[in-house]
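Only one chain is shown below, in structure tokens, and it's the form predicted alone.
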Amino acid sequence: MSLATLGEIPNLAESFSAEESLEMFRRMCLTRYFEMRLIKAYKDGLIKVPIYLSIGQESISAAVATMISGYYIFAQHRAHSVYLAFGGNPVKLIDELLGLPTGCSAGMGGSPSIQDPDIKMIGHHGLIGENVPLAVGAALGAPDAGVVSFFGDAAAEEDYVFASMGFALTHKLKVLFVCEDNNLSILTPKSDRRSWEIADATRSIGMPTADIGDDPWLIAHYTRQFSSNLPAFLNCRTCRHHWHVGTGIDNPPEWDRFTLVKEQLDAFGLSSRADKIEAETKQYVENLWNERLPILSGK
């Protein structure tokens, strides 16, 4: 079975109504388009810093941000996508990718240091899968606020990352742990690193858990179904399209969520109105971008 597939439930989708099965859509566009036009802009030479794309792992932010809100959110590294689903304003990401002080983390962190105050996100400064930990931290202090921690399988064997999980666990904090498990930890695939999963062990200390591909309708409801009874782990199947960092690409995707959702909602009879979100969304992003390069040159 593909991983693509992996814990589908049939009929699913069709549970969901159009406005929600939308509204991810409409936040996938945003990440998808904004990543997009961020590549040219670093292909032109415009962008100085190192940047980790988001385009591939697109429906898993988008699917968790139209679940829940109010959540402190901890991402790492690559996050543009947590940002933007979550309500982040792209201005302030364009601006931080830009080295701007008007940016998102004052111009000082670049692509993988994103923090907003507005939408409850707290900033990663580099220490891989180090986000869990301080998660858990917050729970822990803040009782009564939700949190979600985004991560990925290479941070999943820090060994602070489980123990973090357990206390978590332990002291019924309420956590929602995501794992964006695209297989690689650079370019060296789990095979290669270890011979368990994640998934096998929260779920032999009794964590409510979730081992599912992207489809953005079983993540949402998977998160549906957690929140109210966290901890939590969901463990999502992904495949980013292009380097670690950069924009280049070594091998073509084993599948694009993106296009698979397009066709889902074909299938819905939803083509139209996604057509039109899509349109719009892109226009709405290359608009934001050309009225914020001017300001490298002064103009």
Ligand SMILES: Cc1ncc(C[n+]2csc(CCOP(=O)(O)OP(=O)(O)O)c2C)c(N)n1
Given for the second form:
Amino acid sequence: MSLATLGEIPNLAESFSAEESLEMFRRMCLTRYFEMRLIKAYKDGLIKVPIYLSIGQESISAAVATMISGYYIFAQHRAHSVYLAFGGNPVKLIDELLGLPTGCSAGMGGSPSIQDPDIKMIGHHGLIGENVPLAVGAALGAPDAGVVSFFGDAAAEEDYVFASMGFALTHKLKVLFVCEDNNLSILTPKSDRRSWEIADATRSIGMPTADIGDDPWLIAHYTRQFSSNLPAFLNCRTCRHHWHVGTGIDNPPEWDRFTLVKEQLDAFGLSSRADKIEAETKQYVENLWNERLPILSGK
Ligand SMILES: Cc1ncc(C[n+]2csc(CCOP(=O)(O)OP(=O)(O)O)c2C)c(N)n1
Ligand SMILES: [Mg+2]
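Starting from the form predicted alone shown above, please give the structure in the form predicted in complex with this ligand.
Next comes the full complex, this chain leading.
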């Protein structure tokens, strides 16, 4: 069985309004087309920093961000999708990737370290999984605020990650933990790294847990359900399309959630609205990149 369908609930997508479904898709389009334009700029030699692409994984933050708002956001290095899905300013992200002082991290963080107080986002500083204890600390300090923490399946192996999740459960802290489980730590699959699943560990201590594919309706369903009963953990199986860093591709991805979502929207009779959203979003990010890139040559 493909992990793409893990945890599927029959007819779930139909229970969402057209507006909710299309909003999740719009946020997926934002990352997909932002990064496709970024890839072109990178190949044209205009981007001088290492880039960590989210293409293939867009549905996770798109679905979570459509269901919750106002949360503190803690993310790790692969976070363009998180920033854009949660309403980060794409121009500030372009400027960050160009190393400009007008970037969201003043041009000092680049692709892996996206910080922006405007959306209460605290990004990566270099230590994989550090965003999990930091998120828990934030929830301890601000118990009335919601906090969401995105991390990877390799980050889940750092000893301070599970310990922090346990602490959050003990103290009933309002943290939604989200693992973007692409099965890879750089190039090494999980089967070569460990014999356990983090979802089994969180279940064993009584934390509400869902181990599911990256179907945005499924993710939205659990985000909505869990957000009134935090802390909770969503482990989302997903496919990274590009290399760990940079624009290379080794093999075609096992699945492309973006295509699957379009097919689902088509089946709901929403294809013309989805096509319009896709075309407008593509044009929107294209225009932003075309406006910002000439800054490099002083034009
Ligand atoms: C504590 C620590 N160990 C190792 C590294 C080196 N490192 C950088 S990214 C990475 C893999 C991260 O994989 P994952 O958390 O699954 O995220 P993904 O890249 O798959 O999105 C590793 C091991 C690091 N930055 N910090
Ligand atoms: Mg990974």
